[in-house]
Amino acid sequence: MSVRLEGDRVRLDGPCRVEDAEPLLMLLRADPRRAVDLTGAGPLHAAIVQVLLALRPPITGQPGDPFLRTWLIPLLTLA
């Protein structure tokens, strides 16, 4: 699973798969002050992106993915 709670954030590691999202989910409804780590993730299924898009979590760390860094960061940081 590319989707795992560690302390006050949930850090995404690698490609996540469409069936991580609802882990995601569940973990950033259970506390909405929890942010995403990004640091280690790869492509983002668009369920993925869905999640994040909608629940807005604080987001931490800068992707090696190029296009998220470029196109993604900038849309999740939108005030």
The other form holds:
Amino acid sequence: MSVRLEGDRVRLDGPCRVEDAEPLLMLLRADPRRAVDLTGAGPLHAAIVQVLLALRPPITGQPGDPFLRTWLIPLLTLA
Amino acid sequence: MDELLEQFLIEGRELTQQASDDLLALERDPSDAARIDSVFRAVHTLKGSVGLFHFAAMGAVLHVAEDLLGQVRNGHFVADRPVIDALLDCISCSETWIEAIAAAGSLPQGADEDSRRLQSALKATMARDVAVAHAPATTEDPSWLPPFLDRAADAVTVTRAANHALVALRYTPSSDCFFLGDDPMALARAIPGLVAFGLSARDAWDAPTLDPYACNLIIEALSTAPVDDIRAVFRFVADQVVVIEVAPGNVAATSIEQPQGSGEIATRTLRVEAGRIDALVDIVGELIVAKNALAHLAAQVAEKDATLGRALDASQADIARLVGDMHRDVMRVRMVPLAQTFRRFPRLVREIAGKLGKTVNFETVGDDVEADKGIVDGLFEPLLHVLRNAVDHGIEDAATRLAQRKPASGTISLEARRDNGQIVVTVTDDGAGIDPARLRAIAKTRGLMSNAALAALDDTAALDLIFAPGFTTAAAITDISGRGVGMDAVRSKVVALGGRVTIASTLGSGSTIRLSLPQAATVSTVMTVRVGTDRFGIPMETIAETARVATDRIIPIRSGEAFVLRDATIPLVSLASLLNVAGAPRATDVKLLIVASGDQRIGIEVDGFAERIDVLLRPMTGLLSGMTGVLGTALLGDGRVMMILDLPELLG
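For comparison with the form predicted alone, produce the structure of the form predicted together with the partner chain.
Entire complex below, previous chain first.
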């Protein structure tokens, strides 16, 4: 399971696939204040990226994945 | 045949046709971006489907063709004549291969060799074009590029300072790409030499309605890697990506904007194999026969029980109407536009003209006219032959044309129109025309007709000699026409389709070949008549009225007979003598069909009238197709076959 709710945070762990997009979307819609923790996240499927771009939850954590850290985090945390 | 392969053959034919249409359009307008896109997609898709089978030689050629087209698409090369020629050769060969695969399930012998030859021809045009590739860019920037370069200004400055070439790309994944198993983000990860990266939405993000399974992303990136390395990453979604080399100094670049939403037009169509429709047509035909049998039964019942008979009659009428509707609709399914055949000709005419060193403007008009699929398909061969002749024998060489104050290139037009339930297809050229005297001379040397008969022919009839079997006018047998089949083959093909072909020609200014054909096989209402022990059908539309005349009122006139009907004297002919069969002896009255022949009416004597029935007319085929006076045959309710007569032809 790559998408997990921990308290008020949604944690993404390891590679997240297209089938993780819907659970993520449900969790974020249920409470728009929930943050997403990417610390343990691996490569994110475009469907996941799209949910994060559309719902713009607060992003926390510095992932180890270089592409995610260098290119995606700045776009996802852009004001 | 394997279903996958079957699908491949259908698609393959469509894709090669599309590609060749596009290439011919590009020949006229090399900058037509939509065409460039379309031919690229066609070749790309074809290559993809070839990859599913073991047709390596074909795949290799298409791969190189796709490369070349990709370069054209990105504005590196211009689609000039050599490029179009090389690509058309490749498409035409693919077409041949597809037909070979359809026939034998594999590529023909020598395919490897052809493949290598075509590949090197394609590569040669690319090598030649290197100079063009580095020519200064003139095309406009796509609108998205400057804002993206602005956003990525830091990266641009840094790489410029390091003197790196920059490549920009914009990837708009199709919205259903997740279902196809694509992950656009994985492709983005794979972009080498990434220096800037951007994400945006195709349609503005809307959190409450977001569909997590529809891709709405647009990915933009800048890279310092070579263009080809970047293209390699996106090779499977090449139609969704625009790659641009950002020119140094400013943001001028070369590219062609990708049309929005291209290739995603959903049409509500169902592809059905023609054979299944044919089976349906046959069933409807049998249904018509069964319905006729019911009418017969109703008549028998009525004799025993009038009330029951009337009820059965009413029910039979309902069924008759429904069967008629059904037949009309099924036949409509078989109706296809002539374009299916016409669109194959521009390339073929171009090829033929090319081999003969002539230039020909070829135009088609009315390719949206519809006809039965059998007719549309059947027209290909005779029309190709007529067009070949027009290019080969009709259009003169440029020098001769100029000497006669004609434009150097000839014009051939292929036109179709509807005319009284028929379709008329004409091929007109502005070439040399045909000399009837020359045709007479040739017919004479070939011994086709006696001298006296030839002398008696007027010019129109002399022109018609061109359709005589064994008549070939080419002085020299060329590779193009004159392969031993002449215009007689054209006539017999057209006649087999239930049509006619005629020619008109003016010496010095060109010829017109006119084909008139039925639009479809139809249900006709016929009246059945008895002659002796035989029954024949006569289409109702040829019968003006029926009449009975007392035998003693038949007036002998010389060798013939006549009778008076409403103060007009009408000549009388017996159907038995027209058909050369034995009729029954005359009773106290004579039964007559009155038919109009020209402006005259003629009484046709028959031995008896029987019922009117609806029949599915089947044209005569094979050996019987040449039979005069017979329109075709029909199957009767009791299983017998009845001949349907063409009275005007019998009388004429």
